[in-house]
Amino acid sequence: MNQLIVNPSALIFALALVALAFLISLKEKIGLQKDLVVGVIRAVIQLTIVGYVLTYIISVNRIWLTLLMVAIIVFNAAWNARGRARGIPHAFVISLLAITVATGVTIGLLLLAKAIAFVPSQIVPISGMIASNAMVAIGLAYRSLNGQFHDKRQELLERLALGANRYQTAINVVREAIRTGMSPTIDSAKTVGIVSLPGMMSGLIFAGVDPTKAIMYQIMVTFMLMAATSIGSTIACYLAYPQFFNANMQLRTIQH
C-alpha cells in the first residue's frame, strides 16, 4: 500500500487553498480575514507543540500526565465555548462544568465497559474528540439562548407578568437551545458512511485492522459523541438560562 507523504510543497499547496478562502472573504466583505490568518498561525504552532507533547506523554505513560493533558483539553474547550456566550454571566464556569461532566461520564463508561484502556494513546485523543464536540454544541446552545431571549423578549415578559416562574418562562427556549446544540452531531450521525467517511474507521482499516472491529469502534465513537453533546448541552443550558433573569425575577437587558 502506498504511504502518504506530506512534504513542504504539499503544505504550500494546502496553504494556497486557505489563501483562496481569504480572497473570497475579502472580496465578499465577509470579514473573516483576520480569523483565517490567526487560525492558520495558531494551527501550525499548536499542532507542532501538541504533537511533540503527545509523543512524550505516550512514551512516559504516567497517569498524572494523562490527566493533566485531559484537563488542559477540557479547560481550553470551556474557554472557547465561553467566547460564544456573548455576555452570559459565569459562562466559563458553566462551560467548564458541562464539558468536564460530559467528558468524564463518557470516558468513565467506556473504561467501565472496557472499550478503551486508561493509556494516554487512547484517553487523550478520545477526550479531545468528546471535549471538542461538546464545545461546539455548547457554543451553539449559547447562541440560541441569546438569540431567543432577544427575539422572544415580549413573549417571555408576558409569561412573567402572568405569574410564571423562571423555569416555566424559559423552558421552551431551553429545549430549543439544547436541540440546536445537538443537531450537528445528530446530522453527522445520520450521514456518516454515506456523506462523510469516518477518518478513524478508514485509518484503522488501512492500518490492517479487522474491518468488523474498525466498524464497531466507529459506531462506539459516534454514539459516544451523541451522548457527550447531549449531556454537555443540557447541563450548559440549564445552568445558563437563569443568568438571563435578575434577583427580582425580571429579564435582564440582553446585548445583541
Given for the second form:
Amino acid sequence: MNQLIVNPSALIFALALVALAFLISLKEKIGLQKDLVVGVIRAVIQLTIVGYVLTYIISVNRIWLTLLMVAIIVFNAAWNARGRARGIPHAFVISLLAITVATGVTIGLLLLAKAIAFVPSQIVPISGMIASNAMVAIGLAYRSLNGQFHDKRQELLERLALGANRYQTAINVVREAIRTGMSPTIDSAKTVGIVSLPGMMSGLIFAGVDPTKAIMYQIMVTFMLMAATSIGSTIACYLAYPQFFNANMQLRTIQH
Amino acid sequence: MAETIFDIQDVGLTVSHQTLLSHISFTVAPGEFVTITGPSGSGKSTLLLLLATLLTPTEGQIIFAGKPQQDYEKTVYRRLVSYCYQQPSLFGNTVADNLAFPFQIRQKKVNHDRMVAALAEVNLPADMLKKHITELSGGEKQRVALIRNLIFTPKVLLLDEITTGLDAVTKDTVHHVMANFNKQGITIITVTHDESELAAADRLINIVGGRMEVTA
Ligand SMILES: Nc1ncnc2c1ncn2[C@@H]1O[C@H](COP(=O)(O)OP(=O)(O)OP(=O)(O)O)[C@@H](O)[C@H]1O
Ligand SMILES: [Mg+2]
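Given the form predicted alone above, produce the structure of the same protein in the form predicted in complex with the partner chain.
Below, the chain from earlier opens the complete complex, with every other chain and molecule after it.
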C-alpha cells in the first residue's frame, strides 16, 4: 500500500500555503507573521527529529526506551499546561500528576482490554494523543479557574464570610472549570465524522488502511480521549483550586 | 463566659507597604452594640474584615471569647462572627439558593419554613424565594444578604453600612431586626455614616486615617 507520495519537493510546494497565510497576516495587519515563521521552523525541526527518534525506538523495541519516550511526552505536556496556569502555584507538579494519571489509566485500560499492544509503534503515538488532549483540557480548565476566581471574587468572598470551607466555597467554580476543560473533547465527539474527520483516521485511510478499521480505531480514540480529558481536568482542578486560598482561608490574589 | 467578647490589642494592618490601620485597641463586652464611623477610606471596612478573619492583622492580635483568633477553626469562627459585606452580592440563581447556603455548609437539611420566617422578619414575602437574584431591587438584595447571615444565629454580627441606600421604612425594618437580635444578647458592631444611627449609638468608635480618634 504505497499510495502515499509525500516527498521533499511536494513539501516545498506546501510551503506556498504558509506563504499565503503569511501574506494574509501581513496585508490584514494581523501581526502573526513572526509566529507563523517560528511555527513553521519549529514544526519542521521538531517533526524531523521525532521522526528519526520514533524510527529508532520502534526498531530497537525496548520497554525502557518506550517508557522514557512516554515520560518525555508527558513531561512536555505538563510543562505546556503549566504555561497556561498563569501563576497558579505548583501548576507544574499538578499538571504532571494529572497528565500522568490520565495517560497511565487510559493506556492501562486499553492494554488490559487488548485494544492495543505494548509495542512502541502503538504506545508512543497513543500516549502522545492522550497527553496532548489532556494538556489542552487542563490548560482550558486552568484558564477557567483563573477567570472565575477573578470574576466571581465577591461571591466567593461572601461564601467564605458565611463560614464555608474551601471546598464549599469553590465547588461550583471547580465544576465549571472541569466542564470547560472537557468541552472540546465532547464537542468533537459529537461532531466527529460529520464536521471533522480526525487526523488519525484520515491519516490511516490516507495511508491505505481499510476505512472500517480506521474508523474502529477512531472510535477507540474518541472514547479514550473522553476518559483522559475527564481524568486529567478533574485531577488538575481538584488540586489547583486550594491554591487560590491562603493558610488563613482567605482568597489569594494570584499575580499574573 | 468571658468578660469581653472581643479584645483588640494594638492591631495594625500593612498591605504592600501601605499602612491601612494602626494601633487599634478596644474591647467589646458580650451583647454590646458598637457603632463605628469615620471618613470614607479611613479603614472601617478593613477593621470589620480583620474582626471577621477575612483579613489577618500584621500587628497585634484579636482575642475572641478568651482565645486568639488564630486558635479557631476558620469556618467555626466565621459562623460565630458573621460579617455582612458593604454592598453584598447574591450568588447562585434564586433567593432560595442564597438562603439554603447556610444550611448546606452546615450539612443540615434546608428548612423552608425557616427561610420564609427569616424573609418575613425583614418584610419580604415568601414568594421572594423563587425570585431570580437579578430581579431584585437594591434594597431587597441587601435584606436577603442580611438574613443569609442571620438564619443561623451568630454570636457577633458585623454589619458594614447595610442601611446605606435604603428608604426610611426599610431602614426602620432593618433597625428593628438589629435591635431584636441585640436584645437576644447578640453583639453587634456596625459601620455607618447615617446621622440617625450615629445619634442613637450607645458606643461610638471613630476611625480616621487608619487610627482610632478619641471622641469626647
Ligand atoms: N486589599 C487592599 N489592598 C490595599 N489597599 C486597600 C485594600 N483594601 C482597602 N484598601 C485601602 O484601605 C483604605 C481603607 O479602606 P476601607 O474599605 O476600610 O475604608 P472605609 O473606611 O470602609 O471607607 P468607606 O466609608 O468608603 O467604605 C482605603 O484607602 C482603601 O483604598
Ligand atoms: Mg467601607
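A quick note: this is a predicted structure, and the numbers were derived from the prediction, not measured. For clarity, a rigid core is taken as the largest C-alpha set superposing within 1.5 Å between two forms. Numbering follows the first chain given and starts at 1.
Of the two rigid parts of this chain, the smaller turns against the larger by 12 degrees between the two forms, per C-alpha superposition. We note a C-alpha movement of 3.8 Å at A16 between the two forms, with the rigid core held in register. Core-superposed comparison between the two forms: S25 shows a Cα shift of 4.7 Å.
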